[in-house]
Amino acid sequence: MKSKNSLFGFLISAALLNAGLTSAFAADETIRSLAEERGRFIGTILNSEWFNDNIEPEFEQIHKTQFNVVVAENEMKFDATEPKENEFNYTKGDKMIAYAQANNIRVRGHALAWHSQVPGWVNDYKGQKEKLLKVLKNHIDSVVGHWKGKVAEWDVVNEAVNDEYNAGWRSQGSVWYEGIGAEFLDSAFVWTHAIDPDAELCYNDYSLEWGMRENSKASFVVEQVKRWKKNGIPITCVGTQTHIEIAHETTPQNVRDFAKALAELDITLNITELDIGFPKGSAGSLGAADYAKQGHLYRQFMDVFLEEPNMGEFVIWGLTDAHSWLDEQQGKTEGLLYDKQYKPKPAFDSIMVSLKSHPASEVKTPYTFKKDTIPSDTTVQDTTVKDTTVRDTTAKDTSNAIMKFTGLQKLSMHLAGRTLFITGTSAKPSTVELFDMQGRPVFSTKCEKGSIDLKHTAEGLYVVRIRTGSTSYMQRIAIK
């Protein structure tokens, strides 16, 4: 875990930037900026609403100011690249590459090698090895190449581990595997480094957030890992979707143990398809302890990313709940981080909180990373009218009552089930505050006899700040 100073240091410079506005931010702070001091890329897609001129301006303008690293929703995929035989289309893929390069945003490519979303020409040629092995050389040589240098990674293989758990390849339904074998993952790697060498190249799936546990799909995915890098098969990194919803509290402890489990082999774990969506029947009924929830969730994903060194990237499938494809095609809602009116929720809070509480001097990196080649935005470079940055504007997201820190001196705190001891105080009696994970102050009471009770408390990660005098101190505690 990081020292607790990450978290007073975000707490302080809250305070002392903020003073007098509503926003816990910086005016000129946003996700972005954020990341490019810490070497990280955090990002989304672009919707296929956007390569169809279909969607609102506010959409671009929030997604190339809060963030730096894109992947296309459908568009290069192999049925929209390669819709018939040896022809292939270019043109929204080039569309994105264009809109990436004139913001300078990192690209990942998604996806070459996948039994879904493969155009029917190609199952015509189920069972035949050769044939489809050349389908699939060509189809990587060609999209691979055309794209070579401007696509900073590739998702070469999707979603190719079994769905029942059972440490296997998916070996029913994969057009691949059934006409190839498992040989075809291999001969993709290798296929996609020879084009482009330079480009990062990962194993993605989903549910690999389920834990390490024998026969689960994350620890196969290692053993797997561990076969190709003693083979020699040129794969740097594994992406992990991460699809859940906002019940599955252990998921960012097993991402964590995943990333350790990658860093042994020297293997970049990536968080590449990030939602966290509520159950879609609780659409219209859900309150503000409900999207508290979604953002602790959402940040301790962040906290996990921030801390494990060879995470690199941080991908969330979809940048607004207006436009989703939980709804339609995942029995889940509004598990993004703007809602439907391009409103920051907390779980946008909760990302900018946890990027301020650990330092940039104390977040490592998996790559090269040269900020000063990132320029700002500027609304020449938009490719819509309206320049409308949307920032937050909750008007109880703010850290304002948190003052100065000066120092721990001889204040402390512990907490015993419900009920949170405080030692040190002078006669002077305390004032205790308490803060949720989004900086929102949630009580403030004087503490006369050295302890506070918390059984009304909900469970949840929190901040307490204890204040005697001109002396401060401040901890993270967890209520259960």
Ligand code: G3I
Contents of the next structure:
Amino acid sequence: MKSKNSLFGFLISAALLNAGLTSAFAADETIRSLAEERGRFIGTILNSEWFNDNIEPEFEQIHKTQFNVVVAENEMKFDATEPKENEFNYTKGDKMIAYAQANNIRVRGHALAWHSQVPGWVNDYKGQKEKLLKVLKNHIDSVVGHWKGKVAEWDVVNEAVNDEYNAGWRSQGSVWYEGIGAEFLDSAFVWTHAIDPDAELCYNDYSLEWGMRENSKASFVVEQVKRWKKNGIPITCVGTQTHIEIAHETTPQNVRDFAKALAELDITLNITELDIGFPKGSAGSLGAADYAKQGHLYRQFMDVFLEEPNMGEFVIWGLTDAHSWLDEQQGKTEGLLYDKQYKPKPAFDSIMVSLKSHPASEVKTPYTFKKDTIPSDTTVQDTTVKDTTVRDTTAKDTSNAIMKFTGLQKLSMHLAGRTLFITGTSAKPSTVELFDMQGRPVFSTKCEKGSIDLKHTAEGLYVVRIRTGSTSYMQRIAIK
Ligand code: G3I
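Having seen the form predicted alone, could you now give me the structure of the form predicted together with this ligand?
So here's everything in the complex, that chain up top.
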């Protein structure tokens, strides 16, 4: 008998773990709508397979539902847009712009001046400063001009800092730096601004998440931003690509410190290419604890993102593990929010819990949504997240005082000591679910009599969800 029960328990746990929090959340809320409520952008790339109409139908469905900022994986780069000198190809980029406009999605333009993915004809002008200046200006004038008003933000310069321990400009392997010198960066910003003065203009790079130590890439970039600001160079944002591995546990805090340093310079920091990969050799042997750890890191990045007022975009470099540069080029794997079957992973749940735990009224944003970029019928109409009183009270309460949470459609919950009172439900019993802050289910029960006893629940922060019929209401509680 005992073994039967154990087996049953195991099967239930396994089912819960497999189901995760996602399936429960997904029916009525999206990370996009939660981000929008907070004035923030969450996004991912359109993979080259999408541009080539060679991708599963789930891709686009999920993409437009869950994300509100988009980047082309390769199709707006120099070699794609100007494959031959002064002959421009905007077909694929136009396809993305049309898709973004149809779905009220913000567009990041990636990238104007980068040493990689430049066509051979540019390299043929190696060392010819005047010619290269003309080539770069003509490229910027044409590409930025073509998409003027449609691209909200450009990566004006990408990856111009070297990989040395003592950071400096990438002086080798860059046709721009070797031919022009560091002034190519300044010029690129000035030219882009002249064509589209309303676009946000970013410097974008990798390894910026390694911290602000002396001579690090991040410190070097901060120094350059200071110089640019002092000299009137029109930079408005920095992008930290943030391609990391599961072991890189210190990086969220580093990004927070970096954001604070840039805030002092009135510069926005965006996460532009996040992925958190496992070593490729671990494919097939990853378990729940691994995915939970990955979720925890994603969660930490989202927490930082929401808590730093000068961060505006949180962009992941891929949607599904089925299509990712990590497997193709990096010796890493499974770094994204959706698995190869398009099933959301615990990382997705973690991001959702982070969003839910940061009330909209407390999240500041450097960007304002243009009226027409917020869909009028966002899936989530849960105004409870805007209730500041609730969260403030919860966070600060140290007594057994009754805490009242007012929800939508008269649903409400009161935590008095260790008893959770549910009121406002209809005749039907409500389902009450408790999740930890990582988004993992703690327990689920029916509330028949209007209250739930939490005396066996460990102290800590949790998210409670009540569901009655089609109405659901979620809130964070602190059990003390
Ligand atoms: O277009 C050719 C195609 O004709 C050919 O058949 C195919 C065969 O391999 O290659 C195709 O080009 C590839 C291209 O992606 C489009 O799929 C290139 O070989 C390949 O190198 C290229 O990789 C891209 C990489 O940038 C190049 O640097 C990745 O897809 C893209 O995810 C990656 O993105 C970069 C960001 O732009 C900057 N930050 C780092 C990030 C990851 O490397």
